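Have a look below at one chain only, the form predicted on its own, in structure tokens format.
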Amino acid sequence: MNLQAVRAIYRFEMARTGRTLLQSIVSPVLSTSLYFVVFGAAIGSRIAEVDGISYGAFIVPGLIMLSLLTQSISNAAFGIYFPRFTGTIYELLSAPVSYIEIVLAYVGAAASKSIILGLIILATAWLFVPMRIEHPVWMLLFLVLTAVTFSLFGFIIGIWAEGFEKLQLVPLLIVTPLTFLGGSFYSIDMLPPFWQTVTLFNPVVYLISGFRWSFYGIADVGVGVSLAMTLVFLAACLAVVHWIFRTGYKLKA
């Protein structure tokens, strides 16, 4: 494996975060802080506890996941789309760098940014609500797996997109609504039986449920099921990326 190439691409992508610090880190943290203030004050005054957890603390895992999913997709999609837009992708494809090394560098950088952002939001949350992490190892595992999986998903979107507007199409119209409807701000046990069944078809439910379990030991679905669904989505994204490089989809045109 050409580690020097991987390191070069990775460092370039991470350096871009430093140049856009306000947009990449500060803006998501401020947006999430507003969620704590608005939802914690408005809804928290009406819902004292959920499953024995204060409402403000209950929504922390969901808010972290909301930022993690959107930023993972955005970082990876823009990272691979920009070389396509400028035409430098062909220099990369003609270089002695395998597609595994390209994916490892771009997805690794996007996932690293998202994990750093998630940890910053977690630290910020402690300023607003008292909370605990019962299973820190599992928390980090879900954090890393989710960041890598959705960075791969964003990488796929970045190759599929034909313009900058399409880069935001999937995150805004699909991922964000699924996250809001995936138990970020409520337990699905609070829903009527019919809607509980419908909600289980939302894949984001399993991510948020497993992540919340690592904090408080409570979950809407079994932690094993949450982990399995995350790994299934990861495998599906890897399969699509393999197909893209094997066929040259939108890369060799």
The other form holds:
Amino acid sequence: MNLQAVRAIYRFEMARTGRTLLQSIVSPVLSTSLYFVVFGAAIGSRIAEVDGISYGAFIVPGLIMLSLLTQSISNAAFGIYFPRFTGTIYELLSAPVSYIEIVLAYVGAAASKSIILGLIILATAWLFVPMRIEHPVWMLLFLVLTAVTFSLFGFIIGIWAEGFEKLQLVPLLIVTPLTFLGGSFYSIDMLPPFWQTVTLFNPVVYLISGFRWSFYGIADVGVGVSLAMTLVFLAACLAVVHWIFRTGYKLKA
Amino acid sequence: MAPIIAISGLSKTYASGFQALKNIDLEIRRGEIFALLGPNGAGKTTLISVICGIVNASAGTVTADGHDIVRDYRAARSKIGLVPQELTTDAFETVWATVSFSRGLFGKRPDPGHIETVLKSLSLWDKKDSKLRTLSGGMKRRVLIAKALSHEPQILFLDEPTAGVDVELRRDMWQIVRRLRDSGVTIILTTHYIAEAEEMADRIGVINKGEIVLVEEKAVLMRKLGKKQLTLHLPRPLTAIPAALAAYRLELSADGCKLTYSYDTQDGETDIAALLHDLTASGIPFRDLHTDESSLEDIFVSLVRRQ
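For comparison with the form predicted on its own, would you give the structure of this protein in the form predicted together with its partner chain?
The complete assembly is shown below, putting the previous chain first.
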């Protein structure tokens, strides 16, 4: 195991966050705060409680997930795409590192960033709305699992993308809609029966449901199902990454 | 001594169907400077990329210091440093950070002392805290060399190290390469500047259209190049070379109208004056004379054309 290399890449990636602090940390925190102001304090006060939880508190897990997903994807995607774009990837490919080490370092760094971000948003939420965390260990587990899974997903996108446009495409056109429609802002029970069924095909539903359960003990689907779906998605991403490195897809001619 | 790099039967066909390397066999000797010479698109960079692990070979094997580059890639790659042709650097990193990063990437413990030595030897020390994007092209090239040397490689690949570099920097570069060789590093450089190969290399390989067409000691090659020929045009054809002139290495053309004398400029003294004297003494007049010499460029062009 080339731990020096893992450390070097991890530190390089974390230093990049430091340089782009405004974009990486401040802007998601700011936009999440705006959600709280609008939906929690302003509109939320006129919305009835959902399952006995004030609306402002109800949306906290969904908002954290929203940032967690988009940031994990874009951090990891950018981290591996940029060296491909500038050509500095030659060094990574010619270094004595295994693909497991490469993935560990890039995905580890991207996941670390979004976990830190998730925790910052959580702390920010605490300032705006009264809330509780019933299962803190499960909360952390979901946070870490989701961050790792979607950083892997982002890593795949970063290798697949051939331009900055494609890099933005998936987070913008797929992940954001799925998150908004995945129960960030409502309980699935509120939907008409037909749409409740359709919603169950949205993988993000399981993430948000499980995460919200760890806060308030209420869930749209069983927590075991949520965990299983997250692990299935993680396994799928691992399989794709494995295939990428076995074939050298878009990395090695 | 076992070669430090052994390439056998190496071929590369890209997905587009383009065959960049065709069954290459090549051995690089430990401690030498090997210049790989060839026109654009000959396969120089592909060959280096395969050895360094950036491009997958279609067929054949390569070992670096005895380690197979695929099966035993960790051991093989940690011996190798690569300076790519393109000036690809991160923009916002400092020189110090990027060179230290490379050392870590190659699995070596941090060693600020070594990084300092490398940066000083490349006249980069006063730039160590500069951001890479603020550096000139020549400085960036030095940074790429520093990155490649950060993990103390035994083999250094320099892909077109002096392309687009001014004369002064080129001299600098040559000096750096020589110092490295003196410290025991084997150096493989690609170039399409013949003068560079002539100046630097111990051995020269010529690659064209994916094939190695010649590998020769530079000294041997230069001796071939050092050959000059004096041709004498005779007004009256000779049937044979007169006995009085037998001591000279003379050749008579088929029609008997041309006498060719080959001599070596590197031997120092030549016998031209004596030959001309003996010729006149034998009563053989000549109408005209001219001399030819071949340069590395001529050899190179004829090799490349022949294909």
